[in-house]
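Take a look at this single chain, the form predicted on its own, given in structure tokens.
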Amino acid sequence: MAETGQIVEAGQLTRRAVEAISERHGEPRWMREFRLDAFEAFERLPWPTTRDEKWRRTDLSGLKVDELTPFAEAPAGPLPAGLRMTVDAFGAHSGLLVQRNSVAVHADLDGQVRERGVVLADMHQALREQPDLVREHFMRYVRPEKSKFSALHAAFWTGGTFLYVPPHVEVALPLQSYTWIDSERVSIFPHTIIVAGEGSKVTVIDGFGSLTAEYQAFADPIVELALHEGAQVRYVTMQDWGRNVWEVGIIRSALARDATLNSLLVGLGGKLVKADVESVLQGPGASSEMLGLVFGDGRQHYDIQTLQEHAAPHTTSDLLYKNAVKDRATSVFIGMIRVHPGAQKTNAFQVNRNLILSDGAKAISDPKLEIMANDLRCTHGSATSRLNEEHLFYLMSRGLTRAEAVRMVVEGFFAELFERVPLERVGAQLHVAVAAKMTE
């Protein structure tokens, strides 16, 4: 359980704050130096503005990270009811980690799974008990100098999940991790590393949430997935932050020969969310399915940028992202397929579809190709539509109210995603979440 008291106050994005966090966890010298080098990069790199191409559709001027504390303990007492209900909704699991603010508060792993060599731990425990594995993979795929926010994360990271699945081990039930914010004026920096050994198979559900509070909060998560030869990983990340939370996050995966990744990103909450989702196919025969569901309402702003990077021949990627927006919400999708020289026989598909439910809502889509090979098959496209009044009239003529008809259209819009995720409890959660959005 968490200790009491704060070690860092609000507004302390300083070298001393980095040192205090490292000291609190008794980190080895190499991690302390890594943090301090990242902090120097953070100070050196400029804050992104709408003048930068990558950020021109997302304005961060309202984010006051320097007024937030970069570390918050967990309040004493049992888990909040909202958090417990959310965790329980996903049903049976082989292991569960719960992080509250900046610290882990619960961890369990099925004994039989543990006996097979699977490691599931919060990152600080893993750093103590599996130092070589952590050092091999920590910030290997997302370098601190990648951006102002990756440097900030590398300097102040706290909590997160470390998962190692040994070669040829299959974990039957999902492993779950959940991160919850319930502290005022806090920034959190959870770091997740998933290492799937040769021929292993595992499903991971990664949840993020909070209740809406009066004060601003910020999340800067990074997820790194390393799939060794022939590994099969299904990774689901579901975010339902309160409307006071800003998020800038990165999910990056590296796939070796014949590895398969099935990923799903779900974006429901938050005030402003910007996420980079990147899949690098490094070995021949690697395959990546990238699915996304975003539903924005009110004045929510989502900016999702994806990368399908084919660095080896005979690789396949298949992306489908669906965004629905209503009220005055905005969704941005920027997708890139990049095929390296020599990556022949690539198959890459990218589709973004958007549904606008209100006159004040906006959906922006920009699919791209960067092709440096000549023997391949690549397709990309996007489509944006509004509610079809004729379709609504037909449904209402069958006895449905307008609200029921709109809900049916939205559920139909997302149905393809539901069908492509063979996790019954996740599908049920998504149906509930979409229905809740329609009544907000």
Given for the second form:
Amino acid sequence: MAETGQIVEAGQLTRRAVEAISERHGEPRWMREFRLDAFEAFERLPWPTTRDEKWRRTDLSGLKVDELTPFAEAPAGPLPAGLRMTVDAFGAHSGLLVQRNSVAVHADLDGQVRERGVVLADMHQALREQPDLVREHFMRYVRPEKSKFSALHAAFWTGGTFLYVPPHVEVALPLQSYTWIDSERVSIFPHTIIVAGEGSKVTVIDGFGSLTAEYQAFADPIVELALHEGAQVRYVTMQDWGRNVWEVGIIRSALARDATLNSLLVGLGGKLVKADVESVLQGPGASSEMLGLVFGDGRQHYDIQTLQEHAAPHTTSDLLYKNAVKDRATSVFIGMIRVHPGAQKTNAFQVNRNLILSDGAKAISDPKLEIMANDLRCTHGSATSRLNEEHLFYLMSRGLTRAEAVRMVVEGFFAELFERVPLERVGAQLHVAVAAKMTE
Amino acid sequence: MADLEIKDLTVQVEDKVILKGANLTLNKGEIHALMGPNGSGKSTLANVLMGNPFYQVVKGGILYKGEDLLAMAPDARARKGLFIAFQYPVSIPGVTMSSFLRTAVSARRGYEKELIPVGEFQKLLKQKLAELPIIEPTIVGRYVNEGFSGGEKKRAEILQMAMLEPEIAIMDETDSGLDIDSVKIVAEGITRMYERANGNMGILVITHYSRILHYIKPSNVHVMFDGRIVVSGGPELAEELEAAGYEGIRSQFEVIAAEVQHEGAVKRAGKVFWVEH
Ligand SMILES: Nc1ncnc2c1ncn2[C@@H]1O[C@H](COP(=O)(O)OP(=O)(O)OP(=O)(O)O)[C@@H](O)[C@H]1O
Ligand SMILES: [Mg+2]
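Alternate state requested, the form predicted together with the partner chain (shown: the form predicted on its own):
Every chain and every other molecule in the complex is listed next, the one we just looked at coming first.
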């Protein structure tokens, strides 16, 4: 224990471990109490089972959280090649934050951007240096008692990114953050908060990856985005865990008047991934674009549950999720549109398209509506298709091998997403990732 | 040895027999036309030549440059120089013409691990577009056939044909859906391709109209009827058919069919012949 600097041991989902984590980071009392309250909620709440509505499609019985260590120091030494490659692939940035296991190992921010008041820091540093800002936003949009996993997160969180963009500041180049799991038998709980001030503009790329190890690791990240009036945020989360990683995560955004969020969730890695992606439109004129690209192979299991919540009139949400599954992979998409009473003149669009590439693969799609207003435009649709043999024949009739033809059809399936995300490097990365999946 | 030799080809879809023993021989350096009423099996023949998995060959065979064509996958056929301009090309969502063309040209030209260099590809594309002035260059930025008009689809097929420089090309009603001027321009483009190939290209033009044949001059005209080639002749046959329709052929064909059924032998009557193998 001493030699690795471990402050808690595997299997220690205990009050004592929560205290040790809080102590290690020299936290203010309110945070320590926040953690302990969350821990109580965690103990009180039952583990979800497939009998729970939200967990009907996803069986967590293989996850051994109690055999994992809820805190792991970063290994010494240079960044692993896989992480370095990913960081480099995204090119120029205004700021970069890197976390390994539970601990941030690198942070930089362009001097000019910093001068304009932008804060990019790991969450612990932010808590020390910007306690009021953090306290104002920390778990404001995702409450600890929301679920067993959010309570677990709130009690044990370490790492994650804090970004604050002051009013009317535009950050030209993307800010990037990478979370990398170096070890097996580890759980990580990064907490990310993005606060975009009134009329500000910023792009954030949030990457997740790991070494591929034998034994499982677990990630329970929560991301909260607060967009103030007229803020414009583009948020890309790119998940490419190794095959041993299980994830239960939440991304929730709150949009004030006239704010615009363009988000893209990319799911490529992991063994089992459950993600709640939620956007709450709180101010008139707010607009949220929610894009998703999921590509499962092997025996991967993805369960993505989205929420487009219209709490104010004249708001727009536009969701498009494209999920491809290969081999024996499963993708689940459950999309809820909720329109509050009084949220009139709302536009809510939801499309889920699935492409099944192998007989053993499965795609489930389940759109849901809760509409309590009466003057709105709302459309939702889902379609699941298999590879079209006529398309493949046409491509092959021009000399493409079957494998090339399939790759082309799959890239074509995702093309609409590439087009809607004007980040060249992200597009290029996705092309590479999709091609790699096809040859696996 | 003929470059393309179709022998007694019998083909069915599900339980329906569509080709009932078709025979046809085509060489590089030749242009043939194939005519015949709707539903007689012309497109079926074209699709079987390319290896469309939807059709089952139950009898007969096809030799391509001496090799068993039916044993090859469609992509192998294409790489060996066979090309079909489809009557009804499908659209492929999200796949741009340019990336499709570049991959296809690379396959045809034997690139294995990587693609033809962008510069070289662009040069080739520019040259082919210049030779086919009816093709909107912006077409290459669009998704394959997606939202194309009928005529645009036909033009896109011809652009693919030009890019792939086939040795044997089958054009399935490329002229249907093209306006009168476009037929002329497409036909001239094809004639140029054919002439430039200098004896290294053979073309089978499937059509209902003699118009395109005024520009692309076939040496032989074949007529398919109910799954068989029942008449073959010179270019004048196309004009005759256009003037008289298929009625004349139909009545003679029925006489022959009855005779064959009765006597089990090869008969001739007028221009109609039918060889039993
Ligand atoms: N995929 C298919 N499924 C069922 N029947 C088919 C299929 N393809 C062709 N057929 C049938 O086979 C027959 C021949 O069709 P084919 O398309 O080859 O005719 P064609 O000579 O090309 O006609 P056209 O001049 O109208 O293009 C028709 O009766 C057609 O309905
Ligand atoms: Mg036809």
